[in-house]
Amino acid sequence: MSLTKAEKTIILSMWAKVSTQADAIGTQALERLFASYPQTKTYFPHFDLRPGSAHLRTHGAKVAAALGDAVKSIDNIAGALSKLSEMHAYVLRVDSLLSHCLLVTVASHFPADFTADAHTAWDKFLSIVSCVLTEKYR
């Protein structure tokens, strides 16, 4: 799967807005993940998973930073996230459900920008990110 030129343009354009709220969006996406899919809490037994906790804010910022790295290297997402992919394959685990939570969170922050084309572009982009992060599990 790859992004079209138009989809890349949408992601890059929206990221300019998303990046101004990236840490909050990352945190809210994690909160949404744990509320919607409580089974994912098992990946973070050492975290305080209450909404707004320092652990969630810190990890939300990390999620947002990784997403920013993927956007900056939109033509080489696998290369941009290779170290993170290794870490998730051998030390941590990532759940692709977070992609959906990120999608919903971005949409809720930018409803006017989240057109059908933007939805498609973000869905494809986040699917690629998820695939990169989980490809070494296999």
Contents of the next structure:
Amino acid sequence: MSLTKAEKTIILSMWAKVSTQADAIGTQALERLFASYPQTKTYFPHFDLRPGSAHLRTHGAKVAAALGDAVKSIDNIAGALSKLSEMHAYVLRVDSLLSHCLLVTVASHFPADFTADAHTAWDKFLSIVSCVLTEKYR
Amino acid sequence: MGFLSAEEKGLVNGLWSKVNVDEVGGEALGRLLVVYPWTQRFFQSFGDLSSADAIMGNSKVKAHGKKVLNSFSDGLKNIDDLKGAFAKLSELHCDKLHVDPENFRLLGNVLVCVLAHHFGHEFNPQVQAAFQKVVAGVASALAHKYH
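Got the form predicted alone; could you also share the form predicted together with its partner chain?
Up next: the whole complex, starting with the chain shown before.
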């Protein structure tokens, strides 16, 4: 699966808006993840996961930064995120659950931009990011 | 406690009372067909599905989406017995329509995205969590009679 030219254009132009609130979006996606899928909290026993916590905000910012790196290297996402793939080698399904929560967060923040085509572009982009993260599982 | 806590029922019903079920149904089904094009295989008789605009504007897609979501809405009224509420539809989707239940999970998540799109910040993490339980329950109920 790869992004079409049109889809890349959508991601790049939406990212320009997303990046102005990147940390908040990364953080909210994590809040949504932990609320909807409590099993994902098992990977963060050492974190304070209450909404608004410093841990959540710091990790949310990291998630957002990683997505930003992927967008900047949209033609070589695997290259941009290869280090992350090693770090996430054991998290089960978190990639697809977090992708869904990122999609929901973007949808709720950008009503005018989240058209059916944008929904497709983001879903594909996040799926590619997920694939890269899980590529080194075994 | 039944399937949802009293608080979760409140969150779900509170939001659902503001949903234009007909419109959201068309939107959700349309987006399913756009975002996951392999689902179009079940709707070959629906006419022009050649682009996102064609799909989202397609009157048969809207009509069917309306039907699907009204059925979902009825299910919400029987939230503590979703398996019972969707038993007949489960048999239909297995025996006559031959739909892989994975598609119900996809549609459920598309519906969640549509609700987030419509309601913005009101569709907060707690509301989403309650709806994720509902769509998972409906998908599971629809798969329950498969054999």
